[in-house]
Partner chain sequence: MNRPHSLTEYIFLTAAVCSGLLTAAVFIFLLIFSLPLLENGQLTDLLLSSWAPDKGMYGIYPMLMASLTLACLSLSISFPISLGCSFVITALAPARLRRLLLSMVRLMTGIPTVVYSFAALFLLVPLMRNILGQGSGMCILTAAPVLALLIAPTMIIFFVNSFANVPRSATLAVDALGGSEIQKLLYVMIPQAWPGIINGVLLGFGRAMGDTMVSLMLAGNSVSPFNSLTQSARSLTAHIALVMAFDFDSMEFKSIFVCGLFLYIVTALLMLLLRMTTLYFSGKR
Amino acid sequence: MRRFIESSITVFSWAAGLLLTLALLTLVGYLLKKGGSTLDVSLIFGDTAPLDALMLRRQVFDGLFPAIIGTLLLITGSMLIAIPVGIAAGIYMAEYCSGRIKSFFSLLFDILAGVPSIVVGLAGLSLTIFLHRYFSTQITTSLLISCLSLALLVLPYLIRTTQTALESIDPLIRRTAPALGASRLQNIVRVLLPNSISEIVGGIILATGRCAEDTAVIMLTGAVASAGLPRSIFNQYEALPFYIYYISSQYTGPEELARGYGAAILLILICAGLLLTALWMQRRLTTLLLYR
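In the form predicted alone, the structure of this chain alone:
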(Lines of atoms letter the chains of each structure in order from A and count residues from 1; the text may use other names and numbers.)
(Lines give C-alpha, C1' and ligand atoms only; values in the text may rest on other atoms or scores of the structure.)
Protein backbone atom coordinates (compact mmCIF):
# COMPACT_ATOMS: atom_id res chain seq x y z
CA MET A 1 0.00 0.00 0.00
CA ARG A 2 2.79 2.38 0.89
CA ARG A 3 4.62 1.64 -2.35
CA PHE A 4 1.41 2.27 -4.30
CA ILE A 5 0.95 5.66 -2.61
CA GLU A 6 4.56 6.65 -3.35
CA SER A 7 4.21 5.55 -6.98
CA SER A 8 0.96 7.50 -7.31
CA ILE A 9 2.58 10.63 -5.90
CA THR A 10 5.50 10.24 -8.32
CA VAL A 11 3.20 9.80 -11.32
CA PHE A 12 1.08 12.77 -10.24
CA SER A 13 4.18 14.96 -9.80
CA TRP A 14 5.49 14.06 -13.27
CA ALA A 15 2.06 14.64 -14.82
CA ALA A 16 1.78 18.06 -13.13
CA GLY A 17 5.27 19.00 -14.30
CA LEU A 18 4.55 17.92 -17.88
CA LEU A 19 1.25 19.79 -17.85
CA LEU A 20 2.95 22.95 -16.64
CA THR A 21 5.67 22.59 -19.30
CA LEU A 22 3.05 22.03 -21.99
CA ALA A 23 1.14 25.14 -20.88
CA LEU A 24 4.33 27.22 -21.01
CA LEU A 25 5.27 25.92 -24.47
CA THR A 26 1.73 26.56 -25.70
CA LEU A 27 1.84 30.13 -24.44
CA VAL A 28 5.26 30.81 -25.96
CA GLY A 29 4.21 29.20 -29.24
CA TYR A 30 1.07 31.32 -29.40
CA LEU A 31 3.07 34.50 -28.80
CA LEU A 32 5.61 33.52 -31.46
CA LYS A 33 2.81 32.82 -33.93
CA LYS A 34 1.16 36.17 -33.30
CA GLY A 35 4.20 38.38 -32.83
CA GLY A 36 7.19 36.48 -34.18
CA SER A 37 7.13 38.40 -37.45
CA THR A 38 7.76 41.67 -35.57
CA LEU A 39 10.96 40.49 -33.88
CA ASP A 40 13.58 42.57 -35.62
CA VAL A 41 15.78 45.56 -34.93
CA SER A 42 13.05 48.01 -35.86
CA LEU A 43 10.80 46.70 -33.08
CA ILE A 44 13.37 47.84 -30.52
CA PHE A 45 15.02 50.86 -32.15
CA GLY A 46 12.45 51.95 -34.75
CA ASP A 47 14.03 54.20 -37.38
CA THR A 48 16.92 55.16 -35.08
CA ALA A 49 20.33 53.59 -35.64
CA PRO A 50 20.99 51.04 -32.86
CA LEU A 51 24.42 52.48 -32.06
CA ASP A 52 23.01 56.01 -31.76
CA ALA A 53 20.28 54.75 -29.43
CA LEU A 54 22.69 52.75 -27.27
CA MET A 55 25.08 55.70 -27.03
CA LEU A 56 22.10 57.98 -26.21
CA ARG A 57 22.88 60.23 -29.16
CA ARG A 58 19.33 60.12 -30.52
CA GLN A 59 16.03 59.43 -28.82
CA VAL A 60 13.92 56.45 -29.92
CA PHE A 61 10.29 57.41 -30.53
CA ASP A 62 8.83 54.44 -32.44
CA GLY A 63 10.65 51.51 -30.81
CA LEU A 64 10.64 49.60 -27.54
CA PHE A 65 14.14 50.61 -26.47
CA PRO A 66 12.91 53.15 -23.85
CA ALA A 67 10.45 50.59 -22.49
CA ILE A 68 13.18 47.94 -22.20
CA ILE A 69 15.54 50.32 -20.41
CA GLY A 70 12.72 51.50 -18.15
CA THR A 71 11.84 47.90 -17.27
CA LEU A 72 15.46 47.07 -16.40
CA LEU A 73 15.80 50.23 -14.29
CA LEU A 74 12.53 49.43 -12.55
CA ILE A 75 13.59 45.88 -11.68
CA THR A 76 17.08 46.96 -10.58
CA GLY A 77 15.82 49.80 -8.39
CA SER A 78 13.10 47.71 -6.78
CA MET A 79 15.41 44.83 -5.94
CA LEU A 80 18.16 47.11 -4.62
CA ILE A 81 15.62 48.42 -2.13
CA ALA A 82 13.86 45.15 -1.32
CA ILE A 83 16.75 42.65 -1.07
CA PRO A 84 18.71 44.20 1.84
CA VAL A 85 15.56 44.97 3.83
CA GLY A 86 13.97 41.58 3.08
CA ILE A 87 17.03 39.50 3.97
CA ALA A 88 17.72 41.54 7.12
CA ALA A 89 14.10 41.20 8.26
CA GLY A 90 14.14 37.47 7.47
CA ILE A 91 17.28 36.99 9.56
CA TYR A 92 15.66 38.91 12.42
CA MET A 93 12.51 36.79 12.23
CA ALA A 94 14.45 33.51 12.17
CA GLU A 95 17.26 34.21 14.65
CA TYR A 96 16.27 37.02 16.99
CA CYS A 97 12.50 37.39 17.12
CA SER A 98 10.38 35.13 19.34
CA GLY A 99 7.15 34.89 21.30
CA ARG A 100 4.23 37.20 20.67
CA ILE A 101 6.32 39.69 18.69
CA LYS A 102 7.19 36.96 16.19
CA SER A 103 3.54 35.91 15.92
CA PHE A 104 2.50 39.51 15.35
CA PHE A 105 5.08 40.14 12.62
CA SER A 106 4.31 36.79 10.97
CA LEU A 107 0.63 37.73 10.75
CA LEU A 108 1.56 41.18 9.46
CA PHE A 109 3.80 39.80 6.69
CA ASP A 110 1.19 37.20 5.71
CA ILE A 111 -1.43 39.92 5.37
CA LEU A 112 0.96 42.10 3.37
CA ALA A 113 1.74 39.19 1.05
CA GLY A 114 -1.95 38.83 0.29
CA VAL A 115 -2.57 42.48 -0.53
CA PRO A 116 -3.49 42.91 -4.24
CA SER A 117 -0.99 44.83 -6.33
CA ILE A 118 -3.59 47.45 -7.23
CA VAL A 119 -3.82 48.36 -3.53
CA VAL A 120 -0.05 48.80 -3.35
CA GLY A 121 -0.26 50.99 -6.46
CA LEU A 122 -2.96 53.13 -4.85
CA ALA A 123 -0.76 53.44 -1.75
CA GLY A 124 2.11 54.68 -3.92
CA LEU A 125 -0.20 57.13 -5.66
CA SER A 126 -1.49 58.38 -2.30
CA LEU A 127 2.10 58.90 -1.13
CA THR A 128 2.82 60.90 -4.27
CA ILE A 129 -0.24 63.10 -3.75
CA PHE A 130 0.70 63.65 -0.10
CA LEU A 131 4.28 64.65 -0.95
CA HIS A 132 3.11 66.82 -3.83
CA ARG A 133 0.64 68.71 -1.64
CA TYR A 134 2.58 69.15 1.59
CA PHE A 135 6.26 69.15 0.58
CA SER A 136 6.85 70.18 -3.02
CA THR A 137 4.65 70.71 -6.05
CA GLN A 138 7.48 69.35 -8.21
CA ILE A 139 7.03 65.85 -6.76
CA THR A 140 4.98 63.70 -9.14
CA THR A 141 4.69 60.06 -10.10
CA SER A 142 8.15 58.80 -10.97
CA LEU A 143 10.51 55.87 -11.30
CA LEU A 144 11.49 56.19 -7.62
CA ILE A 145 7.87 55.93 -6.41
CA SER A 146 7.35 52.87 -8.61
CA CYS A 147 10.50 51.22 -7.24
CA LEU A 148 9.43 51.87 -3.66
CA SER A 149 5.94 50.49 -4.34
CA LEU A 150 7.23 47.34 -6.05
CA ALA A 151 9.77 46.83 -3.26
CA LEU A 152 6.90 46.92 -0.76
CA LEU A 153 4.97 44.45 -2.92
CA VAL A 154 7.74 41.80 -2.99
CA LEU A 155 9.11 42.41 0.49
CA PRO A 156 6.96 39.76 2.25
CA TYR A 157 8.17 37.07 -0.17
CA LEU A 158 11.81 37.87 0.51
CA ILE A 159 11.25 37.96 4.27
CA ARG A 160 9.38 34.68 4.37
CA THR A 161 11.83 32.95 2.02
CA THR A 162 14.83 34.01 4.09
CA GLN A 163 13.12 33.08 7.36
CA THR A 164 12.06 29.65 6.10
CA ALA A 165 15.50 28.94 4.61
CA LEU A 166 17.26 29.72 7.91
CA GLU A 167 14.77 27.86 10.09
CA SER A 168 15.00 24.71 7.94
CA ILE A 169 18.75 24.26 8.46
CA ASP A 170 19.73 21.06 10.25
CA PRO A 171 19.98 21.73 14.03
CA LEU A 172 23.33 19.91 14.08
CA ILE A 173 24.78 22.41 11.60
CA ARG A 174 23.18 25.28 13.48
CA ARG A 175 24.81 24.32 16.81
CA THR A 176 28.28 23.43 15.51
CA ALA A 177 29.75 26.95 15.31
CA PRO A 178 28.40 28.15 18.71
CA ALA A 179 29.81 24.98 20.29
CA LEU A 180 33.24 26.01 18.98
CA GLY A 181 32.92 29.49 20.47
CA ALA A 182 31.44 31.47 17.58
CA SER A 183 29.10 34.33 18.35
CA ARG A 184 25.54 34.48 17.05
CA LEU A 185 26.50 36.95 14.32
CA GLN A 186 29.49 34.83 13.24
CA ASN A 187 27.23 31.77 13.13
CA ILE A 188 24.74 33.60 10.90
CA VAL A 189 27.32 35.04 8.51
CA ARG A 190 29.70 32.09 8.25
CA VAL A 191 27.40 29.08 8.66
CA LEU A 192 23.68 29.73 8.34
CA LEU A 193 23.63 32.09 5.35
CA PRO A 194 26.04 29.99 3.22
CA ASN A 195 23.93 26.88 3.87
CA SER A 196 20.68 28.63 2.94
CA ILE A 197 21.89 30.78 0.04
CA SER A 198 20.19 28.59 -2.58
CA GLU A 199 16.74 29.02 -1.04
CA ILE A 200 17.27 32.75 -0.51
CA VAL A 201 18.31 33.28 -4.13
CA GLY A 202 15.24 31.29 -5.19
CA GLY A 203 13.07 33.81 -3.35
CA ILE A 204 14.96 36.66 -5.02
CA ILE A 205 14.28 35.11 -8.43
CA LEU A 206 10.53 34.92 -7.73
CA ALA A 207 10.51 38.50 -6.45
CA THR A 208 12.38 39.70 -9.54
CA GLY A 209 9.83 38.05 -11.81
CA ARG A 210 7.02 39.72 -9.87
CA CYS A 211 8.66 43.12 -10.33
CA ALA A 212 9.13 42.53 -14.06
CA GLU A 213 5.53 41.63 -14.85
CA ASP A 214 3.44 43.83 -12.58
CA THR A 215 1.33 46.44 -14.33
CA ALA A 216 -1.15 47.66 -11.72
CA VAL A 217 1.52 49.27 -9.55
CA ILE A 218 3.49 51.05 -12.26
CA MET A 219 0.47 52.41 -14.15
CA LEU A 220 -0.50 54.32 -11.00
CA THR A 221 2.95 55.43 -9.91
CA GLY A 222 4.91 56.58 -12.95
CA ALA A 223 4.67 54.52 -16.15
CA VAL A 224 3.68 56.53 -19.25
CA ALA A 225 3.24 55.25 -22.80
CA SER A 226 5.52 57.85 -24.44
CA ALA A 227 7.83 59.15 -21.70
CA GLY A 228 11.10 58.21 -23.39
CA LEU A 229 14.24 57.43 -21.42
CA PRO A 230 14.07 58.73 -17.84
CA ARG A 231 16.67 61.38 -17.11
CA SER A 232 16.62 60.61 -13.39
CA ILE A 233 14.75 58.51 -10.85
CA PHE A 234 12.38 61.44 -10.32
CA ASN A 235 11.03 61.32 -13.90
CA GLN A 236 8.33 59.23 -15.48
CA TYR A 237 9.35 56.30 -17.65
CA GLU A 238 8.21 53.62 -20.07
CA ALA A 239 7.95 49.91 -19.21
CA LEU A 240 7.13 46.79 -21.21
CA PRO A 241 4.24 45.58 -18.98
CA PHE A 242 2.47 48.93 -19.30
CA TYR A 243 3.15 49.06 -23.04
CA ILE A 244 1.60 45.60 -23.47
CA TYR A 245 -1.44 46.66 -21.44
CA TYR A 246 -1.77 49.91 -23.37
CA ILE A 247 -1.50 48.28 -26.82
CA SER A 248 -3.86 45.40 -25.96
CA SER A 249 -6.56 47.84 -24.86
CA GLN A 250 -6.13 50.63 -27.43
CA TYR A 251 -4.57 49.14 -30.57
CA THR A 252 -5.73 50.60 -33.88
CA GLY A 253 -4.91 47.71 -36.20
CA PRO A 254 -3.42 44.21 -36.55
CA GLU A 255 0.12 45.52 -36.99
CA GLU A 256 0.01 47.46 -33.74
CA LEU A 257 -1.42 44.45 -31.91
CA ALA A 258 1.38 42.29 -33.34
CA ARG A 259 3.89 44.75 -31.82
CA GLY A 260 2.19 44.13 -28.47
CA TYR A 261 2.78 40.41 -28.90
CA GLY A 262 6.38 41.16 -29.80
CA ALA A 263 6.74 43.22 -26.63
CA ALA A 264 5.39 40.26 -24.62
CA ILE A 265 8.05 38.02 -26.18
CA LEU A 266 10.76 40.54 -25.29
CA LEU A 267 9.49 40.66 -21.70
CA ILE A 268 9.67 36.86 -21.47
CA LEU A 269 13.22 36.94 -22.86
CA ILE A 270 14.23 39.56 -20.28
CA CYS A 271 12.76 37.45 -17.47
CA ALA A 272 14.54 34.37 -18.81
CA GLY A 273 17.82 36.29 -18.96
CA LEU A 274 17.38 37.50 -15.39
CA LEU A 275 16.58 33.95 -14.29
CA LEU A 276 19.73 32.54 -15.90
CA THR A 277 21.81 35.35 -14.39
CA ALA A 278 20.36 34.66 -10.94
CA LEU A 279 21.01 30.92 -11.26
CA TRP A 280 24.63 31.62 -12.26
CA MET A 281 25.04 33.95 -9.30
CA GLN A 282 23.46 31.33 -7.06
CA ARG A 283 26.04 28.73 -8.07
CA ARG A 284 28.89 31.20 -7.72
CA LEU A 285 27.77 32.39 -4.28
CA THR A 286 27.24 28.83 -3.05
CA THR A 287 30.75 27.87 -4.19
CA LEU A 288 32.40 30.96 -2.71
CA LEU A 289 30.60 30.80 0.65
CA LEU A 290 30.78 27.06 1.26
CA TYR A 291 34.26 26.32 -0.09
CA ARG A 292 36.20 29.48 0.73
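All of these numbers come straight from a predicted model, not from anything done at the bench. Here the rigid core means the biggest group of C-alpha atoms that line up within 1.5 Å when the two forms are laid on top of each other. Numbering follows the first chain given and starts at 1. First, how it differs from the form predicted in complex with the partner chain.
- Comparing the forms between these two forms, the C-alpha position of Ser226 differs by less than 2 angstroms, with the core used for superposition.
I have the form predicted alone already, so could you send the form predicted in complex with the partner chain?
Chain alone follows, minus partners and molecules.
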Protein backbone atom coordinates (compact mmCIF):
# COMPACT_ATOMS: atom_id res chain seq x y z
CA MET A 1 0.00 0.00 0.00
CA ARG A 2 2.74 2.33 1.03
CA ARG A 3 4.64 1.56 -2.16
CA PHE A 4 1.51 2.30 -4.16
CA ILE A 5 1.03 5.73 -2.50
CA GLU A 6 4.67 6.57 -3.06
CA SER A 7 4.65 5.72 -6.71
CA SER A 8 1.33 7.42 -7.37
CA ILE A 9 2.65 10.61 -5.77
CA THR A 10 5.72 10.38 -7.99
CA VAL A 11 3.55 10.01 -11.06
CA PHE A 12 1.32 12.85 -9.94
CA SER A 13 4.30 15.15 -9.36
CA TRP A 14 5.66 14.52 -12.84
CA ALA A 15 2.21 15.11 -14.27
CA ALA A 16 1.96 18.40 -12.36
CA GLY A 17 5.33 19.53 -13.69
CA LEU A 18 4.30 18.59 -17.19
CA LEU A 19 0.96 20.35 -16.85
CA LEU A 20 2.58 23.58 -15.69
CA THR A 21 5.11 23.49 -18.53
CA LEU A 22 2.39 22.78 -21.06
CA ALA A 23 0.18 25.58 -19.74
CA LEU A 24 3.03 28.05 -20.03
CA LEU A 25 4.03 26.86 -23.50
CA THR A 26 0.42 26.99 -24.70
CA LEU A 27 -0.04 30.57 -23.55
CA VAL A 28 3.23 31.87 -24.93
CA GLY A 29 2.94 29.79 -28.09
CA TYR A 30 -0.56 31.09 -28.72
CA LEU A 31 0.58 34.68 -28.31
CA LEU A 32 3.54 34.15 -30.61
CA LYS A 33 1.41 32.44 -33.25
CA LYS A 34 -1.20 35.18 -33.22
CA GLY A 35 1.08 38.15 -32.82
CA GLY A 36 4.38 37.01 -34.29
CA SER A 37 3.54 38.33 -37.73
CA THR A 38 2.80 41.82 -36.39
CA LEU A 39 6.28 42.26 -34.99
CA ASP A 40 7.85 44.83 -37.29
CA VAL A 41 8.65 48.50 -37.43
CA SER A 42 5.12 49.60 -38.25
CA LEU A 43 3.83 47.95 -35.06
CA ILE A 44 5.74 50.55 -33.12
CA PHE A 45 5.71 53.56 -35.38
CA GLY A 46 2.60 53.08 -37.49
CA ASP A 47 2.77 55.10 -40.70
CA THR A 48 5.12 57.69 -39.28
CA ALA A 49 8.77 57.54 -40.26
CA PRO A 50 10.68 56.09 -37.26
CA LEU A 51 13.24 58.88 -37.28
CA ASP A 52 10.57 61.58 -37.20
CA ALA A 53 8.88 59.88 -34.29
CA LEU A 54 12.08 59.43 -32.34
CA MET A 55 13.04 63.07 -32.86
CA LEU A 56 9.52 63.99 -31.65
CA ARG A 57 8.88 65.85 -34.89
CA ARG A 58 5.64 64.05 -35.64
CA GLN A 59 3.05 62.31 -33.51
CA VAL A 60 2.53 58.57 -33.84
CA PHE A 61 -1.17 57.76 -33.97
CA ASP A 62 -1.40 54.13 -35.02
CA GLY A 63 1.62 52.57 -33.35
CA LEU A 64 2.79 51.50 -29.95
CA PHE A 65 5.44 54.23 -29.75
CA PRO A 66 3.61 56.46 -27.21
CA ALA A 67 2.79 53.45 -25.03
CA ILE A 68 6.39 52.24 -25.06
CA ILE A 69 7.71 55.69 -24.21
CA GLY A 70 5.06 55.98 -21.50
CA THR A 71 6.18 52.69 -19.95
CA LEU A 72 9.83 53.73 -20.13
CA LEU A 73 9.04 57.07 -18.46
CA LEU A 74 7.05 55.27 -15.77
CA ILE A 75 9.90 52.86 -15.06
CA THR A 76 12.50 55.62 -14.95
CA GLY A 77 10.43 57.93 -12.79
CA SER A 78 9.37 55.39 -10.23
CA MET A 79 12.80 53.81 -9.95
CA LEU A 80 14.40 57.24 -9.49
CA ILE A 81 12.11 57.72 -6.51
CA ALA A 82 12.21 54.20 -5.12
CA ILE A 83 15.90 53.26 -5.42
CA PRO A 84 17.44 55.85 -3.04
CA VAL A 85 14.74 55.41 -0.41
CA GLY A 86 14.66 51.63 -0.71
CA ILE A 87 18.41 51.15 -0.49
CA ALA A 88 18.83 53.62 2.37
CA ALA A 89 16.02 51.96 4.31
CA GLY A 90 17.47 48.52 3.52
CA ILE A 91 20.87 49.58 4.87
CA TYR A 92 19.21 50.87 8.02
CA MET A 93 17.30 47.62 8.46
CA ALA A 94 20.37 45.45 8.01
CA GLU A 95 23.02 47.47 9.81
CA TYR A 96 21.45 49.72 12.42
CA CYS A 97 18.09 48.31 13.37
CA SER A 98 17.69 45.48 15.85
CA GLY A 99 15.34 43.84 18.30
CA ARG A 100 11.69 44.76 18.48
CA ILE A 101 11.92 47.82 16.25
CA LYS A 102 13.40 45.68 13.52
CA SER A 103 10.66 43.08 13.69
CA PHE A 104 8.02 45.83 13.75
CA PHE A 105 9.50 47.50 10.68
CA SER A 106 9.82 44.23 8.82
CA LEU A 107 6.19 43.44 9.56
CA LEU A 108 5.24 46.84 8.11
CA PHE A 109 7.28 46.19 4.97
CA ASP A 110 5.81 42.71 4.64
CA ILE A 111 2.34 44.21 4.75
CA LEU A 112 3.31 46.82 2.18
CA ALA A 113 4.72 44.10 -0.06
CA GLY A 114 1.52 42.11 0.25
CA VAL A 115 -0.96 44.94 -0.32
CA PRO A 116 -2.69 44.32 -3.68
CA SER A 117 -1.48 46.66 -6.37
CA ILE A 118 -4.97 47.99 -6.98
CA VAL A 119 -5.06 49.17 -3.37
CA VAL A 120 -1.77 50.99 -3.90
CA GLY A 121 -3.35 52.56 -6.97
CA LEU A 122 -6.36 53.51 -4.88
CA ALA A 123 -4.07 55.19 -2.36
CA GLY A 124 -2.47 57.14 -5.22
CA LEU A 125 -5.90 58.14 -6.42
CA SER A 126 -6.97 59.31 -2.97
CA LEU A 127 -3.76 61.33 -2.72
CA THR A 128 -4.71 62.98 -6.01
CA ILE A 129 -8.21 63.79 -4.78
CA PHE A 130 -6.79 65.13 -1.55
CA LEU A 131 -4.34 67.41 -3.38
CA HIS A 132 -7.02 68.41 -5.85
CA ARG A 133 -9.34 69.47 -3.07
CA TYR A 134 -6.95 71.27 -0.75
CA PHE A 135 -4.12 72.60 -2.89
CA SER A 136 -4.95 73.17 -6.50
CA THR A 137 -7.81 72.15 -8.73
CA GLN A 138 -5.25 71.79 -11.52
CA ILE A 139 -3.94 68.57 -10.05
CA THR A 140 -5.35 65.46 -11.70
CA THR A 141 -4.14 61.92 -12.12
CA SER A 142 -0.87 62.10 -13.97
CA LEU A 143 2.46 60.51 -14.77
CA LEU A 144 3.91 61.87 -11.52
CA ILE A 145 1.19 60.32 -9.37
CA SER A 146 1.65 56.98 -11.15
CA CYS A 147 5.40 57.11 -10.60
CA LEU A 148 4.89 57.82 -6.89
CA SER A 149 2.41 54.96 -6.53
CA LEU A 150 4.59 52.51 -8.44
CA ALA A 151 7.56 53.57 -6.32
CA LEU A 152 5.50 52.72 -3.23
CA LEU A 153 4.60 49.37 -4.80
CA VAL A 154 8.22 48.30 -5.34
CA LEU A 155 9.70 49.94 -2.25
CA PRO A 156 9.37 46.87 -0.01
CA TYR A 157 11.11 44.65 -2.62
CA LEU A 158 14.05 47.04 -2.74
CA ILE A 159 14.29 47.26 1.04
CA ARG A 160 14.12 43.49 1.37
CA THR A 161 16.74 42.71 -1.28
CA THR A 162 19.16 45.28 0.10
CA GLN A 163 18.62 44.01 3.61
CA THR A 164 19.07 40.31 2.77
CA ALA A 165 22.05 41.05 0.53
CA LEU A 166 23.80 42.88 3.35
CA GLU A 167 22.83 40.36 6.01
CA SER A 168 24.08 37.39 4.02
CA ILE A 169 27.63 38.76 3.78
CA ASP A 170 30.26 36.49 5.30
CA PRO A 171 30.98 37.64 8.90
CA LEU A 172 34.69 37.41 8.14
CA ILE A 173 34.40 40.12 5.49
CA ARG A 174 32.08 42.10 7.74
CA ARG A 175 34.56 42.27 10.62
CA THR A 176 37.77 42.92 8.74
CA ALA A 177 37.44 46.66 8.10
CA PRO A 178 36.24 47.60 11.62
CA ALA A 179 39.17 45.60 13.02
CA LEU A 180 41.48 47.81 10.99
CA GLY A 181 39.85 50.92 12.47
CA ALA A 182 37.18 51.73 9.88
CA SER A 183 34.01 53.38 11.15
CA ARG A 184 30.63 51.73 10.76
CA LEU A 185 29.71 53.94 7.82
CA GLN A 186 33.06 53.42 6.10
CA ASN A 187 32.57 49.70 6.48
CA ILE A 188 29.14 49.89 4.85
CA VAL A 189 30.13 52.14 1.98
CA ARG A 190 33.55 50.70 1.20
CA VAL A 191 33.17 47.02 2.04
CA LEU A 192 29.62 45.79 2.54
CA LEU A 193 27.85 47.56 -0.35
CA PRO A 194 30.49 46.69 -2.98
CA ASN A 195 30.35 43.09 -1.78
CA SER A 196 26.61 42.81 -2.22
CA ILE A 197 26.21 45.02 -5.27
CA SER A 198 25.24 42.22 -7.65
CA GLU A 199 22.36 41.11 -5.43
CA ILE A 200 21.18 44.68 -4.93
CA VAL A 201 21.29 45.43 -8.65
CA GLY A 202 19.47 42.16 -9.28
CA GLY A 203 16.77 43.30 -6.89
CA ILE A 204 16.53 46.66 -8.62
CA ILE A 205 16.06 44.97 -11.99
CA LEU A 206 13.34 42.70 -10.57
CA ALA A 207 11.59 45.77 -9.19
CA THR A 208 11.86 47.42 -12.60
CA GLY A 209 10.11 44.44 -14.14
CA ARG A 210 7.35 44.80 -11.57
CA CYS A 211 6.94 48.47 -12.56
CA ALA A 212 6.80 47.59 -16.23
CA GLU A 213 4.10 44.95 -15.87
CA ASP A 214 1.78 46.51 -13.35
CA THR A 215 -1.59 47.48 -14.75
CA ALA A 216 -3.79 47.93 -11.72
CA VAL A 217 -1.85 50.87 -10.27
CA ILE A 218 -1.63 52.85 -13.46
CA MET A 219 -5.23 52.34 -14.51
CA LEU A 220 -6.30 54.22 -11.38
CA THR A 221 -3.63 56.89 -11.51
CA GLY A 222 -3.53 58.34 -14.97
CA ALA A 223 -2.94 55.83 -17.78
CA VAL A 224 -5.34 56.46 -20.66
CA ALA A 225 -5.91 54.81 -24.01
CA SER A 226 -4.92 57.68 -26.29
CA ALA A 227 -2.92 60.56 -24.94
CA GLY A 228 0.07 60.57 -27.28
CA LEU A 229 3.35 61.42 -25.62
CA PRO A 230 2.91 63.16 -22.27
CA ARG A 231 4.03 66.80 -22.48
CA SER A 232 5.06 66.94 -18.85
CA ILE A 233 4.93 64.77 -15.74
CA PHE A 234 1.63 66.41 -14.86
CA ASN A 235 -0.10 64.97 -17.92
CA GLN A 236 -1.81 61.68 -18.54
CA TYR A 237 0.03 59.11 -20.61
CA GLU A 238 -0.18 55.79 -22.42
CA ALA A 239 1.46 52.59 -21.23
CA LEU A 240 1.92 49.11 -22.68
CA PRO A 241 0.07 47.04 -20.04
CA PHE A 242 -2.86 49.43 -20.02
CA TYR A 243 -2.93 49.36 -23.82
CA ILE A 244 -3.21 45.56 -23.74
CA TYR A 245 -6.06 45.74 -21.25
CA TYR A 246 -7.82 48.44 -23.26
CA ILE A 247 -7.51 46.51 -26.54
CA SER A 248 -8.85 43.36 -24.93
CA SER A 249 -12.18 45.02 -24.20
CA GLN A 250 -12.44 47.80 -26.77
CA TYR A 251 -10.91 46.53 -30.01
CA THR A 252 -12.81 47.52 -33.11
CA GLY A 253 -11.21 45.29 -35.71
CA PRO A 254 -8.64 42.59 -36.42
CA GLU A 255 -5.87 45.15 -36.98
CA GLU A 256 -6.25 46.63 -33.51
CA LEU A 257 -6.42 43.18 -32.01
CA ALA A 258 -3.23 42.18 -33.82
CA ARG A 259 -1.56 45.25 -32.36
CA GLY A 260 -2.74 44.07 -28.93
CA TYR A 261 -0.98 40.73 -29.49
CA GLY A 262 2.09 42.62 -30.61
CA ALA A 263 2.00 44.72 -27.44
CA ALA A 264 1.64 41.58 -25.31
CA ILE A 265 4.70 40.02 -26.95
CA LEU A 266 6.69 43.22 -26.50
CA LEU A 267 5.74 43.40 -22.82
CA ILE A 268 6.70 39.74 -22.27
CA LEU A 269 10.03 40.38 -23.99
CA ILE A 270 10.71 43.43 -21.80
CA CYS A 271 9.76 41.64 -18.57
CA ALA A 272 11.50 38.36 -19.42
CA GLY A 273 14.61 40.28 -20.48
CA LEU A 274 14.69 42.18 -17.19
CA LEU A 275 14.08 39.00 -15.22
CA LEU A 276 16.81 37.03 -16.98
CA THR A 277 19.27 39.84 -16.35
CA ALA A 278 18.31 39.88 -12.68
CA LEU A 279 18.61 36.09 -12.44
CA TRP A 280 22.01 36.19 -14.05
CA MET A 281 23.14 38.82 -11.57
CA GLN A 282 21.65 37.04 -8.59
CA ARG A 283 22.72 33.54 -9.59
CA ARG A 284 25.35 33.48 -6.92
CA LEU A 285 22.73 34.19 -4.26
CA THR A 286 20.22 31.72 -5.68
CA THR A 287 22.69 28.89 -5.91
CA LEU A 288 23.65 29.69 -2.35
CA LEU A 289 20.04 29.41 -1.26
CA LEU A 290 18.99 26.41 -3.26
CA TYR A 291 21.88 24.04 -3.83
CA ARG A 292 23.89 24.16 -0.67
